[in-house]
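Next comes just one chain, in C-alpha cells: the form predicted alone.
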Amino acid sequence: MQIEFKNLYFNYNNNSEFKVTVLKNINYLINKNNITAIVGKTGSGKSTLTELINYFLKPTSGQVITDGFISENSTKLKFKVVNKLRKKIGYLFQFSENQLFEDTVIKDVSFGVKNFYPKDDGYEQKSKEALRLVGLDESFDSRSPFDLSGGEKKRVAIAGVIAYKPDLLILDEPTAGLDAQGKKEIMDLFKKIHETGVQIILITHDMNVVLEYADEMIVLDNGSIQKYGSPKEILKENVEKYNLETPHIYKTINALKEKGIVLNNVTDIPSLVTELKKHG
C-alpha cells in the first residue's frame, strides 16, 4: 500500500484561539511492504500523522494519498467510501488490551470480520486462523478475555485486527508495558506477521525495537520530518539531539570508541561479538 503525505500541515482547533499547529509541511512517500518506524518525541505528532492515513482526521491543508484514497481538508466522503478505506488498514493503538470488550475470546476476535464484512459466514474460521498466528490455542477461544494476562489480552487484541486481513497494520507504542522479552515476543510476532504480506508502521519511543526490526524510519520533531532513511545509518548519529535515545548496540560501541577501540560494520550483537574477538 502506497501512503504520500503531500505540503500536510494539521492543526488542532483551527478555528480558535487555541489552535495548535501538530504537523508542518510534510511531503515523503511511505515505501510499500516495509516496517516504517516513525519516531520523536512525545507531542512532535506521531500519532496525529498515523491517525490522517486512515480518515480519522482531515489534512488542515494539503493532502494524504493512502492507496490512491486522496484526503484533504475539503473532503467529504460517504460513510461506505471511508469504510472501503478502514478495511485495508488494521490499528492497533496504545494499551491495545484495553480494545476488549465483548464475553469471550473468539467474540472479541471476530467482530471486526463481522463489522467489515457482514455477509461473510466465514469469520468464525478466520478468527481462529488470527488466533492460532499469534500463539493462542483452541482452549482460548471460549475464555473471557478479561481472565487472561496481559500479554495474552495483547495477543487477542491484535488478532481482532489481523481477522479482516488488512493490507496494513498501525502499531502505536505496541511495546509500552512489557519488559525486554516481552518486548522480543510481541515484536518477533509482527515480524511474522510483516512476512504474511502485511505493510507496518511503528509508532514508539524504543530505538533498540527500531534498530533491530524496522527497514526505514522518519524522524519527527516539532511537528516536522528532520531525518529518514536507514536505522542503522540515522542510529548512528547523535539522535539525541532529538530527544530519541541513542539504541544500546551503539552506546557500546562509543563506550569502547573512547578506550581507543574501534569497530567497524556493527548493527548488532552477532557483529559486535565478532569484531570484538579481531581485537583480541
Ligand SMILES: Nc1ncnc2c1ncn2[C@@H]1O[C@H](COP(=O)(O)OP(=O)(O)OP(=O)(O)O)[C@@H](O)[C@H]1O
Given for the second form:
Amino acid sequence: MQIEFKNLYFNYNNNSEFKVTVLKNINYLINKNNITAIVGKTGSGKSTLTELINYFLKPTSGQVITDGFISENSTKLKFKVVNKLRKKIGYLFQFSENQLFEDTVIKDVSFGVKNFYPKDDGYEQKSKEALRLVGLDESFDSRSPFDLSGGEKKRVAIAGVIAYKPDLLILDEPTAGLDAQGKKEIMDLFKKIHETGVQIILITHDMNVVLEYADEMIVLDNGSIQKYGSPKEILKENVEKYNLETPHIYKTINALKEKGIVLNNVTDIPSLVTELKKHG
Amino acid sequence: MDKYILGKYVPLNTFIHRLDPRMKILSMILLMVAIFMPFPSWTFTFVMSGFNALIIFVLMLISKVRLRDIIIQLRSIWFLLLVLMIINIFLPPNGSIHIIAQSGNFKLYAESFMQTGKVMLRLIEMFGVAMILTATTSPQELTFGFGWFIKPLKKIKFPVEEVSMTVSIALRFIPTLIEETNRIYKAQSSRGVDFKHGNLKMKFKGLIALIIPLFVSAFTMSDDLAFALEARGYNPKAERTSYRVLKWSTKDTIWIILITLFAAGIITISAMHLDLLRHFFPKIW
Ligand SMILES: Nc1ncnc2c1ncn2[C@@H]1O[C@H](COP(=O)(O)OP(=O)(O)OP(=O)(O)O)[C@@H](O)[C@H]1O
Ligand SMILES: [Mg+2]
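Mind pulling up the form predicted together with the named molecule next to the form predicted alone we just looked at?
Then the entire complex follows, led off by the chain already shown.
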C-alpha cells in the first residue's frame, strides 16, 4: 500500500490559543511492502503521523495519500469511505492492551472481523488462526481477557488487528512492556506476517529492533524528517543528537575500533563473529 | 473536543484568573441571582437582561472566554428551548394581550415568544457566568474554594476533608479520562466501529466497546492511586495542612464590593416592583 505525504503540516487545536505545531512540511513516500520504522524522541509526532494515515486526524495543510485516498483539510470524511480504508489497515495502538472489552478472548478477536465483514461467517475460524499465530493456544479462547497478564493481553490485541487480514499493519510501540523474550517473539511474529505480504509501519524507541527488523527508517525531530533511508547506514552515524540510542552491535564495533580493531560489514551478531574470526 | 468546553479550565493568566476562588464563587452566586430577578414589564425585563448581558460580556472579554464556546453549549439544549417555545405557544404566559395571529379559537400571542426569548437570554447569561468561573479557576482552586465554604459543616461532623479530597481527586482525573476515552475511541474505530452512523444495535455495541475498557482503566487507576496513597501513609482522618494557601487580597475585596453593589442594585430595582422606564421616560413609553 503506497503512502505519500505531500507538504504536510499538522497542528493540534489549530484555531485556538493552544495551537501546537507538531509536523512541518513533511514530504515522503513510504515504500510498498517494506517494514518502515518511524523513530524520534518522545513527543516528536510519530503517533500523530500514523494517525493521519488512517484518517483519525486531518492535515492542517498539505495531503496524505493512503492507497489512493486523498486526505486534505477540506476533505469531508464519509464513514463508508473511511471504513473501506480502515479495513485494509490494522492499527495497533500504544497501550493496545487497554482496548479489550468482550467477555472472552475469541469474541474480542472476532470484533474487528465482524465489523468489517458482517456477512462473513468464517470469523471464528479467522480469529482462531490469528490467536494461534500470536502464540496463544486453544485454552485461551474462552478465557476472559481481563484475567490475562499484560503480555498476553497484548497478544490478544495483536490477534484482534491481524484477524481481519489487513494489507498494512501500523504498530505503535508494540514491544513496550514486554520482557526480552516476549519482545523477540513478537517481533519475529511480525516478521513472519510481513513475509506473507503484509506491509508494516513500526513506531519504536528500540534501535536494536529497528536495525534487526526494519528495511527503511524515518527519523522525526522538531516536526520534520531529519533523516531517512536504510537503518544500517543511518544508525552507524551519530544518532544520539536525535535522542536515539546507538544499537548494541554498533556500540561494540565502535568500542573495538577504539582498541584498534576495525571491522566492516557487521550488522548483526553472526557477522560480528565471522569478522572477528577473520581478525584472528 | 468541543463538547467538553463547559467546565473546562483554560490555563491563561488574565486578571480574573488571579482572583481568589472564594471571591469568584461568591460573585458567581450573586450574578446568578441578579440574572434571575423578575421585572414588571417586558421592555424593562429585556432592558435589564441586556444590561446583565453587557456586564457578563465585559467579564468574558477580560477572562478571554469566547462567545462561540457558549453558543456551542446552547447547541446541546436547543431541543429543550424548542419544547419550551411550544409550551409557551399553547399555554401563553399570564397576562398575555398582544395577539399576533388568530385561527378559530387559537390565539398566537407575542408574549409566548418574549417569554421564550427571556428564558434563552437568561440561560446564555447563566452559561456565561458558569464558564467564566470554570475557565478561570483550576479544579484544585475550585475545590479549595468550595472546601472553605463548607468548612463550618465540620461542626456537625460532616466529613469536610474527605469530601474535599475526593472531589479534588475526581476533578484531577477528568482530563485523564477524556484522554483515555479518546484513545479507546480511536482504537475501536480502527477495528471498524461506527459510533455516529449505523443502526441502533451497532451504536449500542460501539458504546459497550467504549465503556467497558474505560471502566476497567478507571478502576485500575483508582486502585493504583489508592495503593499509592496508602503506601505514602495517607490517613483520611488526619488534620491536613494545605500546600496551597488561599490568599485574599485587596483587589478581591474591591471586586466583591463592586459585584455586590451591582447585584444589590438589580435586586433593589426588582423589589421596587416599579417599571422605572415608564417612571423616568413617560413620554416614550
Ligand atoms: N490531543 C492533543 N492535543 C494537543 N497536543 C497534543 C495532542 N496529542 C499530542 N499532542 C502533542 O503533540 C506532540 C506529538 O505527539 P505524539 O503523540 O505524536 O508524539 P509521539 O512521537 O508519538 O510521542 P511518544 O513517543 O511519547 O508516543 C506532543 O508534543 C504532544 O504533547
Ligand atoms: Mg506515540
